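Listed next as structure tokens is one chain, alone, in the form predicted on its own.
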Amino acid sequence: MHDISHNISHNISHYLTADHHHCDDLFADAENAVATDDWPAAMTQFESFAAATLLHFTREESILFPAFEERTGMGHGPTAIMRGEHVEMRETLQGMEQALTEQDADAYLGLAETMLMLLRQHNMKEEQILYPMADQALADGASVMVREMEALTA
């Protein structure tokens, strides 16, 4: 049986993993789309995945990554490294959103390869060695934490 404390430790990781799977699920979609020349349904797609994937980043780097450093006092730590890989994904959904817009498949194809090798490098950064520093961290205030990610809204 396991007792209150530990599950509410966990709440950090368990929110933003889910918050992982959820994107990869609309990243799967868009790609679908483009494979089969579905052109209005791959924008769509798109447009869903690099929203999800955008507010995941707000939720990080404007509740979870100011909270961490201030707790830890590590500002050049894991967050910084986070950051900077948020700012190569912004520009590869950048590059893919122009793809779709020019309807090139192998285009966007091809970036689609390289953000999933970055998110894929990024998730498990993040759901492996942040998340779990995070949940102990901040494990005192972890769930109110939880309810002002939930909160962001794109």
Contents of the next structure:
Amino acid sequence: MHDISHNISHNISHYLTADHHHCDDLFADAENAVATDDWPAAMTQFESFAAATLLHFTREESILFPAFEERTGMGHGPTAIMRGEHVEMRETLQGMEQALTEQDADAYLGLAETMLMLLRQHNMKEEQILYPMADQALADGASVMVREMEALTA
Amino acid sequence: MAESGLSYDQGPPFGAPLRYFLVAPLFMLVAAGLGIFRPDWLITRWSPVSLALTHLITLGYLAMVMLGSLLQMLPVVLGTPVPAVRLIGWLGLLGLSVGTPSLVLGFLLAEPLWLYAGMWILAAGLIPFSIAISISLVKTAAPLVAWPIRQAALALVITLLLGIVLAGAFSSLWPVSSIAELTTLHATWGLIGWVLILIIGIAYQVVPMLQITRPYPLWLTRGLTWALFVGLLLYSVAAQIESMASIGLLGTLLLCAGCLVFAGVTLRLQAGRRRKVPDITLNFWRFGMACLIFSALFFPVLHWLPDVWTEAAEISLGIAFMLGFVASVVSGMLYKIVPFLAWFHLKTQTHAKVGSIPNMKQMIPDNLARIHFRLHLASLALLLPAPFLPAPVNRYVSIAGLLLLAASAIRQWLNLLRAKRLFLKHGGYLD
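Starting from the form predicted on its own above, please write out the structure of the form predicted together with the partner chain.
In what comes next, the whole complex appears, and the chain from above leads the way.
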């Protein structure tokens, strides 16, 4: 697994932001493999990227978001929007997977470009706005919550 | 706690930024044409043609793209929508598209009425725009991100006010004793305060995002734009009071050092990027940073150059900063923003499946963007040295450079239009 599991943060922002960076790195590895036509490596790297990204979504959707919504009473606020963006990105991931099985480098790279824009804008909003709000609202239970999120596996 | 918005929905309709992006290259084209037919810009930066060209590029092209981008990016990076975005978008667009030509005619014809009209039309468009973005800059839940953009917005207002004072002086509305000093201040606040600080603030967000690099170091994001702002203040104070020349020098050095630090760190981060696929935006940014370094090293040397070189050096410096640095960075950004928005709005409007609509690289293919990049490079390779060359060689070289600049503007315009055409063809609509 990735390095954060050795030195686990007790702060929601730090933990989930590190998880974002982990996904970004896997994204780049897969894309670099496709760009050099190394299809077997690309398939492995993409699977790691997709698994890590989906796991990250699950960490938020099943642990962070419900707790945040309950504590702040904001059921239709930022978390609802973040869930919507997760749907969008899950669909884009499927498109990338299909391009990969068809070994269509142009289609993959075009979708990867799109995915990165979606992913990084989404992450930017979470890291700069939602996570700091969650750090404040959920300060008392943060380390328990981080451990719960880390315990989730794909 | 306010329900801070976190939505793509809070972005403006596609048409709002797109109109700015499609008008901008046309101003660059007009600038290239004017430069070809009226070559006196090669002699001095104070000629009416030089002033006209400067404003065609800074207002018609650079500010046009930067304001269009702000409408789009502020909701994402700040989490707060721009209030009344449609109205504000139209006001800014009309202010720039009508005010700039009017101002330019004022310079070219030495006609106070055109200057006067241009000044008020620009103010009528840009002041509401500035107020609207100030509202979202005040309301934001992400203050650290907002500071550079706040500083840039303040600098834009200062630039605009200095511009009004100068335009009033030129059209004999009121007397101004130190037109040369005020012009320098107007240019410095515009190019360093508004343009450079805004680019730095945006770079903090987009450089790590687009290439997957490490983030900018914290000492830099906390301090750099403040240092530049202080540098600007020192420079401005010293420009008014002769006995404070040493303070002015300190300000100048601070500004140049700030540019070098920003460009150096950006190039270093990009060199260590995780993404290895070729990327036109990266090419534009690297070239832009090289030109920023060149400008920052060249600027302090101006004072010590022999007089015969001073005018040529000033013109070349202006070209390096405005076309080499800013226009490159801005063009690079457009090749991410426009294909993404075309894809995103098309997807949202038509609910199409991911594979059934053109992806970002199909909206504007790399090979078309690369042609633009190469034309841009070639035009600068000729325009930068042109002012130093003896007549009539300078004339021939500059005409060739300007023809290439025109070709690059046309290529950029066609590339952007292509994304719009594909968007409409696949069932998207502009509202």
